[in-house]
Each structure stands twice: as structure tokens, then as C-alpha cells.
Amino acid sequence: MVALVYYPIAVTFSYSLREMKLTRPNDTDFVGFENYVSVLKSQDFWYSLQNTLFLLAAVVILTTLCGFFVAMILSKEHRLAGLFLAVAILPWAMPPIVNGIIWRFIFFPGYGFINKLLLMLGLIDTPVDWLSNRWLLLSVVAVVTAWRSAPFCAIVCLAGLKSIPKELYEAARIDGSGSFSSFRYITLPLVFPFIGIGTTSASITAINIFDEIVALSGFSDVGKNVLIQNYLTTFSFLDFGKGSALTYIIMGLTAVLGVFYLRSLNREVEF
């Protein structure tokens, strides 16, 4: 941990306080928090942050809804339950870059699967360029990421559903409660801590999206998030000072979500 985590964190912080450009390797003057100020004043940073916040909201909503829906289906007892569970886990088990490449064929700007389907149904007259428009591209990235992160949310929610005593539903049925009332007053409140775990995990995944964006659109400016901006600043423009400062800003955003994740775990344990 010291060699692979704490030492790199300390070195990165020291870089963020210095002028560290590989184009000028001998110029490593101490500049304090000037790199942080420069990053926060950059239009590129705010553009990428807007994209990141959009992806965060879209991925969390899609992952939570789809994950809980899949969990409700998997909670039904039947002979194919094990097979359905294995199929549901597949997107989560695949590498993110592979997921991105698969979905790139689906949303290919020319005659990908989605365009062919929409043309066949008569919903569009010409193919839609999904990967060139900013908001269309971000929507596609959100769908791809949610497809990858929803299985984990489904598994967590499934564990919550399985932990609810059946006696509660039987008692509610005796008292005249219908399916909707049982879902509203029993299922949803008791599984809510588990939904919180899945949602927080999805939010951390959304902030750290990288492979899917690269697979779908490369390193273009259209759909870049803060992680892509960090990569370009550090390894394309060779500015390790600003790149390190941006790394710490991203780490701060992720740390806030990590706190909520740990609190969700604690609430689930107390329950």
C-alpha cells in the first residue's frame, strides 16, 4: 500500500505544486496552487465538467432503474433463475473497452444496428450520426456505462430483496394489502439501503468513465469528461503539473462519493 498507493499520491501532489512540463524538463519551479487556479479558470475544464455531471446524472438514473428492475425479475423463483443471473452478470464481467467497441458497432454513424432498426421502423429517413453530436454522444456513453454497471446494482438489490422476510408479505396480505401497497410499504423501504449502495457505486463509475468514451469517439473534444481532459493534459500536452492538479480535483470529487458509499454500507450493516 505504501509503495503502490501512498507514495504515488504524495509524489503526484508534489508535482501539482510545481511547474512540471516535459517540454521544459529543467524548469521545475515551485508555484504553489497556481496549477489548481489555472485548471479551475480553464474553459476546457468546465466543458469537461459539464459532460461529467451529465454522465453522472444519466448513468445513476439508468443504472438504478434498470438494476432494480432486473433484481425484481431475478428475485422470482423458477428453474431458469440461475441462468438468468449468469446472463445478467455478463456485461459487468466484460472489460469496459470491449463493451465500448461492441456498442460502437451498434451506434455506428452510418448503418449501424440502431440506424438500421430505426430506418426499418420508419422512424427516421436518414441515418443519425450518434457519435458526432455532443449530447447524443454523451447519451450513448451513458447507456453503455449503465449497461455495464447495472448488473452490480441488480446483484446488490437482489441481495436486499432476498433478505426481506416472507412473513411480512404474508401478514400484509392477511391485513388486506395489495401488491402495490406491499411494494410501497415493505419492499421499497427495506431494499432502499441496498439501492443506495448500487447508486453510489454507479456514481463513482460515472466519474471514472474512460474506456467507453475512447472506444466510441477516441480523444475528441466533443464528449470528453474530466478524466479524458486529465489524460490529454498530462500525456498529450506533457503538462504534469496541471495534470497532477486535475488528478487531485478528480480524486476530491470521487472521495465525496466514496464517503456516501461507505455510509451506505454502514446503514446496510445496521439494518
Given for the second form:
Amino acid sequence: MVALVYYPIAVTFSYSLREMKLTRPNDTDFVGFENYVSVLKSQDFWYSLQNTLFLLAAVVILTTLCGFFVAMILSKEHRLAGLFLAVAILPWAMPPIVNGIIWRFIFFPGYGFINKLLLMLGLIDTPVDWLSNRWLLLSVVAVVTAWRSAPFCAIVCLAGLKSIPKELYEAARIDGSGSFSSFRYITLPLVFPFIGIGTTSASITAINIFDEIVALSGFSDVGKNVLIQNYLTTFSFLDFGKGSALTYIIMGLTAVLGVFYLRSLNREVEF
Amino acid sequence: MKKRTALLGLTAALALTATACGSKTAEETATTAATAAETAAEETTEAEKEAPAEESESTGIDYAAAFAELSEENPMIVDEENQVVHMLCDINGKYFTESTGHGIVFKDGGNKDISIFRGYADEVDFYHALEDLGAKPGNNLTMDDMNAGAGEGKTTEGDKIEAVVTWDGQSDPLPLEDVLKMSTGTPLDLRFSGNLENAEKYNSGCVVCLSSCCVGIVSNAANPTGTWNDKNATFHADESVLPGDGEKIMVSFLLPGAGKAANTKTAAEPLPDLSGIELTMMVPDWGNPGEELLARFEEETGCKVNVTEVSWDDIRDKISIAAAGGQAAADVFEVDWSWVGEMNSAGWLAPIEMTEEDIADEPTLETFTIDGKILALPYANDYRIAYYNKDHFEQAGITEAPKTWDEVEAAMKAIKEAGICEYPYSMPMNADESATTSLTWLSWAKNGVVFNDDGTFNKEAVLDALTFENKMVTEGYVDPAMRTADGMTCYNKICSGETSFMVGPTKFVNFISNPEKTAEDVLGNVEAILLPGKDDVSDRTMPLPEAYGVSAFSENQEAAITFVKWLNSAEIEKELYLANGSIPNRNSVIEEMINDGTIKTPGAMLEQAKLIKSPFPNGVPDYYAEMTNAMYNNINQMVLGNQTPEEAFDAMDQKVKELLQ
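Mind sharing the form predicted together with its partner chain? What's above is the form predicted alone.
Entire complex below, previous chain first.
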């Protein structure tokens, strides 16, 4: 634990306080928090942070809604329930880079599947360039990522739905409760902690998006998030000092998010 | 593709890790190794014609010594090491004014008085000399073929032979065709025709015939049989070049690869004993020399090399992380041309000494040379060359290949307007490295400059190139989908017939003749030509090679340098091409492979290789990664219509000036 976690964290912090541009190996002076200030003043950081926050919101919403919806369908007793479950899980098993490449073909501006479909249906006259506009690209990235992360959310929510005792629904029905009331006052409160787990997972996935963006738009500025910016700074521009500072800033932001989720998970459920 | 997974911690217990995979695929760099023995003489150019004379100083052939050694008693020297046959001849002055189809005839042969040169060596001995050197005869013509009428003649087959001439006072060899006056206007394409049976039967003494022949040991494939019979062609000796009647000269017959013995010295020299040493090598799959070559190196030196295949720019990450801790990620590793500046500044590469001959033979070495230090040895050559679809051009009424960018633009207009091709120009414009290199070579070829000596952009040249690119997009000559497509998608359009002109990687020279890569109706229609320039064809092209470097932190630096020099030798470069498709960096090897048919449909490949020059006046800068990031993003924004060429230039210029500060 010390060697694999705490030592790298400490070394990264020490890098973040020094000049660490690898093309200037003799210039490794202590600079205090200058790297942090430089990152926070950088337009690239704020631009990539905006993209990250957009992706975070979009992926969490899409994943949660889709995951819960799929879980509701899968929770119904059915002969083919097992098959549906297997099919629903498949995207989750997909490596992110493969996922990105597949969707790149689907959204390819010239001969992509979506464009061909829309052209065939007469909804568009010329192919749409899905991957060149910032918000369109980010929306595509969000859909692609949600497609991969929703199955996990669905499985967790399904587990939650299956764990609700049937007696609760029977008692509610005897008391004159309708379907919506049962859903509102029994299903939703009891499955809420499970949704919280799915949402937490979706948040981590959203902040960690890398492969899908690279597969869809490379290292272009248009769709870069903080992780891409971090990679570019550290490994492409070889500036380990600023890269380490950016890593710590990202860690700080995600830690805040983590605490928020942990608190919400510990909340007592009332139904 | 680049693959990177990242974990960001929710708490301090989660640390950032990352892995990446590169933007280059194996397909992008690995080329198909052509193996057919079909020759490519049709593309012989003026520069190729002069090659023997130009290279004489750098080859291992000592013409003056050979000429001094020849005598009537010793009329022929067979130089096995250099793959050359030297023959003593004299001049028949009659043919300064009269015409004949006989080039060289043995002095005791039946045709001894009707040839331009009289050879002192027997034609049958000459045949065996060529055969002993490994040349393969054509033997495809018969006496019936010799009576062919106009337009019905056949051409001789057989291995290509270069013939050069020297004499007292002319120690630098001249190509044979430079001492002849030929009405055909076509360069000589001499072949080892063979014809031993007929030579012995007719005893004509014919050594060299100037048209395809069923008797001459060597004859000219550029002229079909019957050329001389119909008197459609005239051949004279050129008295303005040659010495007078009866003077002795030496004609040297060079086989493909002749004279390269000196250049292959690094491979031929006994390698040092490196027993007990184990080297590590980290390269992408296309840079793996293969088990056979590694086993051979181990056999010759006792040194074992362990290869780890790593995706292209994971290599860079691994090298940088290891180097940050003062460690070698591997003794030998991949060095892309674009990395050399930063790796030099970071002190990660050990310098390598090379001979002047090697440097002259490998123009791409310049890219890996900074402050006079050679930092890596190239193994995969790539330079920009133009490709055009002759069929599309001809349909638009254009019969010649474009020589200037104005001609390219006019051709694109004509082709598009005629409805021959919807998007006749193909150019990478996505926000990635290929957009940067496209702008760089365009400015370099079109205007002769990209960067000023102080490292800033040359505004006039670069802005002009940006404007040209933008115009190609706004006029609708480029497929808009290419604004977000990778480079290979753009380049492959020439093979599918979806575009009429492009400038692209050298490996497409092989692709355009490969039915697996090129559409059936496009095969044979695409030709590789010199890059267009401003007023004529450009006198330069940009190299984009990949190399093997030796880690400055390696504990086995000497052994590693021996290994990469061995891989870089002419002999091994050719084998590398056959093993993994790496296009050689030595012009001598490219020439040899074109001559022996290993590289098919080369077009202007060799001629273009001789025009390789680096666009970076002070070497590739160590801030290249940041510069290219600014370049490709702004180019992409321009072609998407979000910036004007001026705005794109200003943004790029500002970034470079910041980096220079």
C-alpha cells in the first residue's frame, strides 16, 4: 500500500512543487505553488473543465435514467429474462477503446451509420459532421459513455428492486395504493441507495473518460476534458511539474464529489 | 490506436494512472513487401541515368585502377565484390558519322566492323562473367522476332544492366548513352538478354545491341526488335564527348547493387565479439526486425536482443517515465522524427558516429542530426511524394502530370466540373499530427521555407500554404468528412479512386500496384510523381522517417550502437524491407530495389528521395509536441470555417513565439 499508493502520491506532490520539464533536465528548482497558479490561470484548464462538467452531468443523467429503466424492464418475470439480462450487460463488458472505435464508425461524418440512416429516412440532405462541433461532439461522447456505463447501473438497480419484499407491495395494495403510489412510496425510496451506487459509478466513469474521446476526436482541443489536458501536459509536452499540479487539482475536485456522494449514500431511507 | 485508461481517485487513496496507445497503426507504417521480379525501367529519369557517374565516388569501384589493369591480353575484369564486369574496347570512328545498331562487338566476331565499339573480350566469356555474378538472362527472343515490322517488335527481358564508360582523361564514368547520339530519344534500358546459344551459333561477336536482340548478350529493351531493320532509329558515337578513332576505352557493366560493397562495409566488417551481452529493444510491431535477423546478429556477435513490442507512443511515455528516474526503458528504442528534438534536449539519446559515405547515402539522417550529432539511425523511410490518377486527369483533358500548385488547382477545378470525381483533392485536416505535417510539407514544397532561422514561422510561406488548404476546402475539392477523419482514411482515397490527386506517404508506391490495396479499376492508373512547386516541380520534400535510438542510460551502449548500425547497413536494410516492409533510407538500396523489381511502380520515388531536405533549419525543436498541438488545432478550426487563414496563422505564430521565449 505504501509503495503502490502513498509513495506515488507523495512523489507526484513533490513534482508539482518543482520545475519538472523533462526537456530541461537541469532546471528542477522548487517553485512552490507556481505550477498550480499557472494551471488555474490557463484557458486550456478552464475549457477542459467545462467539458468535464458537461460530460459529468450528461453521463450521470443518461446512465441513471437508462440504467433504472432497463432495471425496471428486467425485473419483470419473463421467460426470456435471462437472455435480456445477458444482452443488457454486453456493453458493460466492452473495452472503452473498442467502444469508442465502434461508435466512431457509427457517427463518421461521411459514411457513418447514423448519417446513412438519417439520409435514408429523408431527415437530412447532407451528412452531419457529428464530431467537429464542441457540444455535438460532447453529446456524442456522453451517449457513447452512457451506453457503456448504464448496464452496471441497471444491474445494481435490479439487485435493489429484487431485494424489496413483495409483502410490502401486497400490504400497500390492501391499503388501496395504486401502481404509481407503490412506485413513489415503496420502490423509489428502497431502491434509492442502489441508484446512488450506480450514480457514483457513473460519475467516476464520466470523469475518467479518455478512450472514447481519443477514439472519436483524437487529441483535438474541441472535446478535451481535464484528463486529456492532463495527459497532454504530462506525457505529450513532458511537463511533469504542471502535469502533477493538474493531477492534484483533479483529485481535489473528485474528492469533493466523492464526499458528497458518500454522505448521500449514508442517508437513512424512509418509506 | 492510442489506448489509455485512467483512474482518478475520489479520495487520496485513488491515484492517477494512465496508459496510452498511439495515433499510428501498424497499417500506417508497415508497408507491403513487394517481391515480384518485374522491372521498373519505364520510369527511368534523367537523374537515374546519371546515377552511376554521380555515385562513382561513393561506391567501391575504382575505375581508374580497373582501366589501368586492362590490356589486350587481359581484356576483361570480373569484380565479384562490386558486381561489375569491365571490358576493354576501342572506338570505330566510322560511326561518328554513320549509323549502326551494333553497340559493342567482339573484335574477332562476324560483325566486328559494323559496331560503334570493338570489344577485346569474347562475347561468350562475357556471357559467363555476367552469369557468374548472378545475373539472370532473358532468353525470350527468337530470329522470327527480329523480322518484326514497325510496331510489332518485342522487347528483350533479363536483369537490368547499367553500362558506363571511362578512358584516359575521363576517370569519372559516363553513362553509355551519354557517349552516343540516338534518334530514339529514349534512355537506354540494357538487359542481360542471354542468347548464348545464338551467340555460339552465329559467332557474330555481338556483346551489346542497341535494340532488343536475339543474338546480343546485352541488348536494349527501350527499343523493340526491328527498330534498326526499319531504319526508324539512328545510332552514332558522339565525337564531341569521346576520344578519337581507335582510342581505347573501358565499358563497365554494372549489375543491380553494383559498387555498394564499400557502403555495406559496416555489415561486411567482422562484428565485435559481444558474447554474454543481452540487449533490450522497445519498438512498435512494424519496427521489429524479426526473429531471423535477431538470430543472425546473435550468431555473428554472441549478443542476444530481446524485443518488446509496444504501441507507438506508449514507447515515448515509457521512455520519459524511466528517464525521469535516470533509467533506460530499453537499450534500443523507437525514435520518431518528431521526438528527436525533445529527446536530445532531455539527454535521452547516445550519439552515434557514421561515415561520410553513410551520411551521403542517407538523406534522412539529417532529420536525426542536431548540432552535428547523429542521435538515431533511421529504419523506416517516409517522405512526401505526390500521386495522381492519370485516368481522371486524361478524362478532364489534362495529359501531363501537374508540376506546379497552380496546375494542381486548375486540374482539380476541371476534374470536379467535369463530374469525374466529386472530391478530386485529398488532404488530412483532422486535428492530429497529419494536419501539421501536411501544412509543413506544403509550405516547404510550394514556397521552399516553413521556419525562419530564429525558429518562428515564415509568415508569407505558411500563410500562403494555409490559404491554399482553405481554398481546397471552400471550393469543394476536398471531402468535408476529411475534417474529422484520420490521415490514412484520406490517403486511401487515391487507391479507391475517390480522389484524383494527393501528396502522401511513400509506402503508397507499393499500394498503388497491389490489388489488395487498390481498386481494380484504379490499378495502373495512379502514378507517383515529384511534388509540385511554385513555378516548376519542387526541388525538395519533407522526410518523416522512424529510427532506432540508443538510450543514454543504457549500460550496454557500445553493443547497442553496434546493433543499430548493423540494422542500418545497406545489406540489412534490404532484408528489413523484406521482413517487415520498412522502406530503406539509403538511396543506394532504394535504387537497387527498384532496379531488381523488388519495388514495383516506383514512379518518381528515387528521384524524390534525392530531394529530401529537413524543413527545420535548426533541427526538430524540443517544443515540437506543443507546437504541433497548436498547429493542428488551428488548421482544423480553419477548415471547419471557425477561423480565417490569417487567424489560424496568428494563433500558431503566437504559440511558437511563446514557446521560443
